[in-house]
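Below you'll find only one chain, the form predicted alone, shown as structure tokens.
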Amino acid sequence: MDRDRLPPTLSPILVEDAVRAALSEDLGRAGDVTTDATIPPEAEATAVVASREDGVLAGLPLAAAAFRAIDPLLQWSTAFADGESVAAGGPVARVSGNARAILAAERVALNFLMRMSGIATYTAQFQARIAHTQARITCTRKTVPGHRAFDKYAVRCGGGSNHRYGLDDAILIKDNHIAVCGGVALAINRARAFAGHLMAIEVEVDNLQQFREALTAHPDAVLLDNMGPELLAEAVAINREDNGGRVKLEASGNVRFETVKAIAESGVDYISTSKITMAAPTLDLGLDIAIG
């Protein structure tokens, strides 16, 4: 991770608060009664998570806390923190005390483990195919509801950035925007009239008519919507003639493993795409009783 980079952080209230919800609609109305049925009330066990393949770890602290929710005599430990890499068949981490607790903890965990060192990984490899680049990867507004935070924290992990968390922290002038209002540069000047000093204003733009009327009304970003890396290109060199660069520029539609490359050489500041939070396969993780 970028030295000057500082690690992401997350709310302890909203760690808490999912993490109840989750345990609570798992354990329903009569808790766990598979174990219930089959373990001692008094049995211990000490269990190890381990990672079956490569990855990027995200939401340790979702999972501590769901085994510290239901019995805080567990002892969680871990040598990891989160944005670290893990290797398959490594162990991520180490759970002791009451066997029921464990158990009755374990999918909850694991369900944020998994799903958020997914999206780190996924973000990692989109990250890592543009290395040679100023570009960066981030998200967008398309996460799971509910669970915003978590997903984009997972982005962070993974090296990647974050775009605005929602329609209330940023302003950004999409094409439906522009159509009722009735242009470009008259969106952009409405913002700046109506935003505080704090808030930043981006437009969408589809073509490079739009982008030149954009810079005159000199937003803050303007996002480059579904153009291919010579349109980019020629937009990169458009700003750097006519301001400098100092409009910073995002690149976002058909955005692959195998498009995000060119597209980052264009030399736009960042690609956005859904991909990293809405199609992240999960991190394959497992928790087993440690026997003997």
Contents of the next structure:
There are 6 protein chains.
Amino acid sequence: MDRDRLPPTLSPILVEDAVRAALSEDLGRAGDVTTDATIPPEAEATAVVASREDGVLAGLPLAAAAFRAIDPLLQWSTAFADGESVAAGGPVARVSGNARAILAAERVALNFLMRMSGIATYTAQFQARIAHTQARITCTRKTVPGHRAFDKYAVRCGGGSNHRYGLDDAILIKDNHIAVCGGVALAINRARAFAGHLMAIEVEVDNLQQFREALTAHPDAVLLDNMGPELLAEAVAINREDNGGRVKLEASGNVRFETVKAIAESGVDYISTSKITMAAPTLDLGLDIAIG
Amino acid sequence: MDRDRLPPTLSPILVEDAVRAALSEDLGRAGDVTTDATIPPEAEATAVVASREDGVLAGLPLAAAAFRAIDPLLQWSTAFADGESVAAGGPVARVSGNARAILAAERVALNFLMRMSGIATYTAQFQARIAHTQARITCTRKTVPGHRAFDKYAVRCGGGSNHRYGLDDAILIKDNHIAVCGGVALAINRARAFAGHLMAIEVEVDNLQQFREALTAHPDAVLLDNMGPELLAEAVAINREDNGGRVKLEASGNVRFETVKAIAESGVDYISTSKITMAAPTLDLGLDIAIG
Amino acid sequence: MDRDRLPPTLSPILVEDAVRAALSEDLGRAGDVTTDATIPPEAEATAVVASREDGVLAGLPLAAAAFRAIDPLLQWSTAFADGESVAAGGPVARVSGNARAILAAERVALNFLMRMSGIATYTAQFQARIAHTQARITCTRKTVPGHRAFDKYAVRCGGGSNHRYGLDDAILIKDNHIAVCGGVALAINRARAFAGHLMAIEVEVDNLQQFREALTAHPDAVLLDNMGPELLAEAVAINREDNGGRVKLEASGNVRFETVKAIAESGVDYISTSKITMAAPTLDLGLDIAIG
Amino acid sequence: MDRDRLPPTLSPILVEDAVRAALSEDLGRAGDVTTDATIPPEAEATAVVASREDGVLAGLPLAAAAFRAIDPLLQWSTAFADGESVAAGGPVARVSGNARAILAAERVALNFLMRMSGIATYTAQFQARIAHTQARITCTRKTVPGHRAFDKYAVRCGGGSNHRYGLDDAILIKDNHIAVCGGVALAINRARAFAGHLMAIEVEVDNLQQFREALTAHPDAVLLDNMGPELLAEAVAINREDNGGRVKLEASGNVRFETVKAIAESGVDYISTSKITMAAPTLDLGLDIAIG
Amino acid sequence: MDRDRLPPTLSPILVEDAVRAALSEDLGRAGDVTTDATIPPEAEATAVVASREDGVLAGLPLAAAAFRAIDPLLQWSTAFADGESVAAGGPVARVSGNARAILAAERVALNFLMRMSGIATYTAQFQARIAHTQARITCTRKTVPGHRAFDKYAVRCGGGSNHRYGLDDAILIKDNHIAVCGGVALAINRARAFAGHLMAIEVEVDNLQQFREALTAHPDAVLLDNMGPELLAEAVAINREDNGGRVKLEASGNVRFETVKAIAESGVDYISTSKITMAAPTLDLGLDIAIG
Amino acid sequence: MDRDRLPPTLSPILVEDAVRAALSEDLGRAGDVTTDATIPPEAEATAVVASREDGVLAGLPLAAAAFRAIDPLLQWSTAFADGESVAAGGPVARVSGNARAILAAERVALNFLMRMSGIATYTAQFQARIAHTQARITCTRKTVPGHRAFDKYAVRCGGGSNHRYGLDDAILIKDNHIAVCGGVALAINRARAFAGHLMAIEVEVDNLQQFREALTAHPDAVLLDNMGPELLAEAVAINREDNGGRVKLEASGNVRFETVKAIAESGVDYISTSKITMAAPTLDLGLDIAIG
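Would you mind generating the form predicted in complex with another copy of the chain now that we have the form predicted alone?
In what comes next, the whole complex appears, and the chain from above leads the way.
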């Protein structure tokens, strides 16, 4: 992962709030009754988080925060940063201190870390298939409710790019909007009149005719939906001719490991898919504890 | 799905809180700027939620709540209840009213519904493979943080059974607990002394020797981890002889579509897997809108 | 208090949230105006929490958290753990540091500590009367809203046992449920079909006929409501004959200091009463401050 | 209860927040599993809240809100208002609609109503013993954390008067404040210089010498702590001579059913005790359900 | 206000949360004690919100929500929409129903409405001075904490344009960022490599040399800080020559009623100032009540 | 600012909650993307908060808390306390540590500090004009929603006095209340019967006849609304004669820099105006950063 793709800093407010909510969910009202029943309160332990498969890490700050939220005295250390690759069997991090605290936080720490690392890994696997092109894998707004900032951050860790974070930070005009406005170009114009000067405008089109009409209204980007590699390549050519390629082109639809290479080789700039956030297998991580 | 497997009522407090948080996440500070830019505030619309594949539904109350939270005047209707099957192409629900409100809530409603229906469908697919046995597919605590109640409810909708909801509502003794206590039976006794009379005790074992020792302490259930069908069948026989099968047996480890049938035919009562909550593909649902 | 009755660890998330809410309630918008008006901001103080009567302590982590929430630099020390007895006049804990901070947190710290210690003490007084039997005093769901985890923890500290924490962590079938199902045994069967394998089932009965019917369906526990010591003893005998006493028996109704001994001597396993959470007198504790 | 003692309107925001938190606490993650297992989702019921002893009601808006929060279609009706008396056996309110919803909300509704009515009833019992005097029973800041607004409202419903609601809405100078300032009068002057024009100032004194010094600084009220009826009567006389009785006198310490009459007959204006909020027995109320 | 400047829909979640928080702040623990003391609970009233000066309205949905939050039965009606002008003396809205409820919500409703209408009015006054140009008045991130969505919405209502809503929805490179990167163009390139395809990039420059360097890296917008009208006009000319005016130009610094016309006539696209959100006088609105 | 006017301690709970909410608002979901794009994660910086004009400081604890909330390792130091004056150009505080953290918190820290210092400065400017009288400038309940505790604290820092903090902490009888009760004196009597002994009662009057009637009922304070200096002086004389000036007199209406001196010289005790909280210009403060 090159320097430009460093993950952004996760807001510590978001991290702490999410971790506390997750711990509340898991501890319920009575807490970790198994541990309270069997482990003396003064027992100490050292635990190692290890990966059981190759992958790209994401979510280390959440895992660390989960342990700290239960007991600020727990010591967390890791040789990894989010976005770095880990090999199967490798130790990822170490946490030591009160045994009850480690056991109480274990599942929450791993649930965040396994899910986010799964997204990063899956994204990296897509991205690896198109590394010989300029295209970037991009997420969508199909994310698990409450996890958008984390899901999109994990996409970054895997080398992907981020689409808008919500309905509010960019304009994406779809068929319904176009239908009401009475045309692609009209919708773009309406959007431009509405938007502040730092709000980008993208429009979704299904075919080259719509695409050509869209270009007349100078959007910042165009989403080419469900168009095969040949049509995409044609769109790329039209775009280069029209504006020197300044308008960004995003392809979506039928994006799979088997298809992504051909899509990327069409010359589009971005390939978006909900699979990386909604269908990424978790990365198998475990916590091995030695209680002293 | 037979009568006994009706999904429990989802707490309306949980539903409303989750839906509002998800809408806040998606609407951000500026709201649905695309819709505001292109759809007149007074426009009316009718939308149909349709399934693009066969599946089992879960999450309809959350989808309905998402629309209502944006505009209490939106009309939501459906012929389905959670836990019912839908065929590809079939309409699932209909919502009508203010067009801006429908568009603003669409993604949140679908994100909940697609994810939960995905869990229900995947669970049902596992369960279908073992329908000729007494075994039930069961979830774990590997769930997406903040979604445990919804994930476990969706497992129910798919005909699966629920393991404990958190660290607090049952005792599950694992290797670390056993190690500290100095033995399986000792750990169970310690747990029994600690627990209230309505708290069940399960213990995890790796082999038949541990299993036999566990039975001497009369747990409510035993988790047989990573034991093949033959060993499982042997455990079932031992259990029947020891206590007439009153102690519940749960198998875990290497649970896949290909392996689940043999595991179930060993005679165990429950087969637990994190796959149904952590690796279920979303059910592909869409919202088609006609703006009046 | 023997080892098996050690109180569980209170979730630090629950503790911190409750303490912050209580401080907000007491400080309001303008804060401790009396102290601000009369005590210089730089004044230091040392305060001693002392008990004015014999009792069992519960809630020390909440008291400590209250002081820390106002000023992380306050020093809290105590020679006691929750569940330990204190004699009248004895110092319980000491806090030192900024005088304004100590005075601002004093009432919240004491309100938690006095109430929870009151519950622990009252529970211990009940339990002491039945120490010669196997019976355990048990709480109910009649607790002050928002304090259930703390109330049930305090019952533990007093040597009592915990009933279910909420509607969700065990099944307790009452007359209304039985009436709709059409019989005790039918209701239990319905419950068993519904429940996961770690959810215990208890049923409430009023007389021996109902009790006998209940036993045919193998519940985990039976609540014998408002039955006198003779009937209870008869139920104990029936239970022993039926299942060797494996089904747990809980007595409720008319539980007072005067009656509890006879109830316990009937041989029941648990005696539940809302008095320990709803009618326990607070333990009289005070804070004596020396401002330097 | 005369017109002037009508309870204030409870803030609907406070009521709704408290009720939702209490329902979350009781329903947990899985909801009312017993009811879900045994009562069909479409069953209807009618329930009557009845009192099993004489008392004064408080908390009806919270009970109503608990049912509404689970199901807005539940119908709640009552012939009573908070502050009115109910006789043993009397029906208090009626709720009808979905049976599952009624059962799910029952305990939360009753926990609020029983506790607040207990406070109102206990306050009324104290107040009845001093009805022949001008004195009013008054609460303190010793209240259950999170319930102050409700506890103080319930005191009102029982005919009592309210002391300050928190550290922020009035000045109450105690011994520590006096010690730092170097004298009663100096502390009052310091407080007056600090306070806005609508912030009343009360000072606590232990003896008549302190009381006389306090009067020289013109406080709005004086708290006479742990002084017997004779000393109190002497203070009343001094106060009348000094300022015509304009300074309000509050007695505290050793306030019990047996002592309150003599204290009141001393002529003090207010008698404060934490017993009414911290030691009031709950009013025994039950909910009888007929499921249709 | 033309069609393109219609205010966006305010998120109902944001509105409800803000209004409930504000009511909690004003009602405190004891509620509206004056009204409770003097107005019978059953009294009805009709109130008219009237403007005491000319202005542009903003915040009507918040005012309506404040009344509804206290009592859902209150009837609110208005002939105005946010963004419309009102003349001094004119009635703005009418609310009728329970008198206590209207009085309890009055101040919160007005505090939102007066402040937001003040921002809209002040923005409109700035915008009116430059109506003969293409320039638009634009807000900044200098807004009152917790009110950003409302402040920026009010700017819209007054005909202004919105800058980014937070640190997260666009890139604005300032001197510190440039210094670390080692140059304007380098910083823009670094930003472009980092940003997703819908994230706009603006850079702040102080002089024409920096401006020319910035243009070489093709930002989406340039903020010309503290440059007088002549320099601004020169920048406009350079920009037109370089890219046909596609890069948006924003002027900031020393923006006052007296200076804004000259700044706008330089040909810049946007003029940003914190005055419209941080120094706008409130619009004087009152509520006249007739209690029946 | 003399000793008696020291600002009260701000509740650390209020401060932390407000600061975290403000940071969430500004950081959104993606955080400070500009800084993440251009500043290496390990960069260190030192920043100086400087004032660009003369003024009175308020809000330093909120600024410090903003930096700490993003990174507890940031070092904050200042030679000033709230309520102290700063001269244009003077350094106010210094913060050093991680550069990304400083930049992420900068705007929130300044937004609180500039606004609160603006209120303090404006209040001080009013107060300076009446320093030769006994009168004190006083705030109202016209404050920005969510900021009341901070606004009123800032008024204190500027040497002003605080009116009630909410509807709940004092009684202020206005014309509507009087109308329903049937007279000023009746309304006061009704209020006195309702109020606890530490709740002050003020009544608003428009003319001397109402004022005289009000005095017959012995309120704690009277608000003389919109009466010119001569009438105010007459009221002061009447008040002195009636009760020796014990009833506090507050003037309101038409309070401006130009009028406040004459109003104060009438002899009233308090002069209230919403201008100090709703129309105070922010104090211009900036943050200059040196990134190491």
